Structure formats: structure tokens, C-alpha cells
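First, one chain by itself in C-alpha cells, the form predicted on its own.
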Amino acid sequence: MKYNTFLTLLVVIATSIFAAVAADHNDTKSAASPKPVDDDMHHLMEYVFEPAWKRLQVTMASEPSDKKAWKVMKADALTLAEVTNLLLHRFPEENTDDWVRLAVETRSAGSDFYQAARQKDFPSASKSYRLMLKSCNTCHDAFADGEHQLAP
């Protein structure tokens, strides 16, 4: 009889501990979930995406001639590819499937752009950069009434 009581008590304690740990984990996970600092998509585009794109317009005009210029290209390519992930946490009210498809397409082209820049492969970087901008512009056509078209 004592043995059964002990096992029951042990199971109750273990279950309580597990529940407490799971609750703490869920609270931590919830706190760590992406949360927009500013809900205005225009602000995200203007203050995060646009500065990198404007620098790249200059950088991509010709093949970088030194390590510093390649570093600028790599930094901006990585920035644009990574911050595109933020678009996957900010869904529009309509056409979310198109939004996700275009964000993933843009991120993929941005990732290819970054990898080409890391390899100092300007022709591939240029091709991926243009594909990334094409994806951006397609998204702007669909979600910004064709405004904010980006030129290489």
C-alpha cells in the first residue's frame, strides 16, 4: 500500500513539474515570437528596405573593385534577404497566399544574391539582384497598386 501511494505521489509531482516547465517554455516562446515594432508596412519598407536598396543601386552599377565594396554588397544583400523574413510575419488582410509566395521568392533571390556576393561572382550576383528586384516589383504591383517600383 505504501508503495502505491509513493508511486502516485511521484507521478503527481512529476506531472506538476512537467506542467510548470511547459508553461515557462510557452511563456518564453511567446515572448520570443516576432512582434512588429511598427505596424505600418510603409515604415518597414522606407526605413529598413529602402536604405539597403539605395546603396545597392550604386554598388551594383559595376563590379566592385576592392574588398570594402564587396563587403557593402554582401552586407546589403544579406540585410535584404533576412529582413524579407519579416514580411512572413505581417500578412495583409487579403491575398495572403500571394504575399507568402512573393516574400519567399524575394527571400530566395536575396539569398542567392548574398551567396554570389560572398563568392565575389558579380555576374551571378547581378542576376540574383535583378531577380530579387523583380520579385519586389511584382509584390508592389499586387499590394501597393504598382507604386514604389525599384530600378536596378
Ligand code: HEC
Contents of the next structure:
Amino acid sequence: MKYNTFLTLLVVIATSIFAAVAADHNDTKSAASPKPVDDDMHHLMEYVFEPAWKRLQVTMASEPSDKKAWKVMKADALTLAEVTNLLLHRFPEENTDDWVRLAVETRSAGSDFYQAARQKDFPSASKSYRLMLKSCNTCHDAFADGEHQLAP
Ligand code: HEC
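For comparison with the form predicted on its own, kindly provide the form predicted together with the ligand.
Full complex below, order starting with the chain above.
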């Protein structure tokens, strides 16, 4: 084999390996991006958001008296703050900017709520919990015909 032919062959092999590795990397990246398991907004709200809020109505009625009750609050606060991220790749057909703004607002109040629960600061947790629900409700006003006004 001539030296030049050998070099060309080497370049071809190296390029194919590089392309294969890149393709594999792209496959991994696409598999790693979150995809809705059920893209029905009603189901997401009813089965993921609603149970956490219902539990919080009970938990937030009075200051927790033991570690276990604080843990329940932290769990539901973090759940709502984190699942709000799922709203950021499920967009309505129009007014996406408002949707994103309200989801970010909800997540931010939810995050403050979670941090206050971690500090066992009930007054501050209560305040952020109510603020979070206000954002939930503002989104329901705008995107669910004003239905589902959730009480603290
Ligand atoms: C960015 C918009 C948005 C935010 C933020 C939002 N929701 Fe919703 N939610 C909706 C929409 C849209 C519906 C109506 C879904 C449907 O029935 O098609 C809904 C419906 C609901 C329902 C009624 C479900 C049922 O069974 O009918 C509950 C409960 C609910 N949301 C809880 C929450 C809670 C709790 C939060 C805040 C932590 C929240 N949502 C934040 C958009 C939002």
C-alpha cells in the first residue's frame, strides 16, 4: 500500500470513528432530555400537583410539633417547587410568555417555601406557601378560565 493511500485510509477510519462517537453522544443527549410521560395538563395537575397541595392544606394548618411533620412539609414544598419545572416544557398554544412568567414565579415562591421549611421557620413558610398558591391561582385565572382557585 502506498503511503498516501494509507494516510487517506487512516483519515477515513478516524472520521468514521469520530462520527460514530458523536452520533452516540447525540443519542445519549436526546435520551437524557426530559420528555412528558403524560402530556395531558389536567392529569399532571390532578395527579402530581393536587395531592401535594391537599396534604399541605393539612400540614400548614398549624406549626408542626415534631421532626416527622416538618419532613412532610419539606417533601411537599420541594415536590411542588420541582414539578413546576415540568411546566416549562409543556407550553400552551398561546401566551407562552405569561405561562413561563407564572411558572417561574410559582417555582420561586415554592423554593422560598421549601427553604423556610428546612429552617423550621413556620411564619416564613406560611407566607411563601400562600404566595406560591397565589401564583398557582393566577395561572389558573389566566389559563384555566379562572377555575381551580386553591385555598391555603
Ligand atoms: C403555568 C400555569 C400553571 C401553574 C403555575 C399552576 N397550574 Fe394548576 N393548572 C393549570 C391548568 C392549565 C389547569 C387546568 C388543566 C385542565 O383541566 O385542562 C390547572 C389545574 C389545576 C388543578 C385542578 C385539577 C383537577 O383535578 O381538575 C389543580 C388542583 C392544580 N392545577 C393545582 C396547582 C397547584 C397546587 C399549583 C401551584 C403549586 C398549580 N396548579 C400551578 C396551570 C397551572
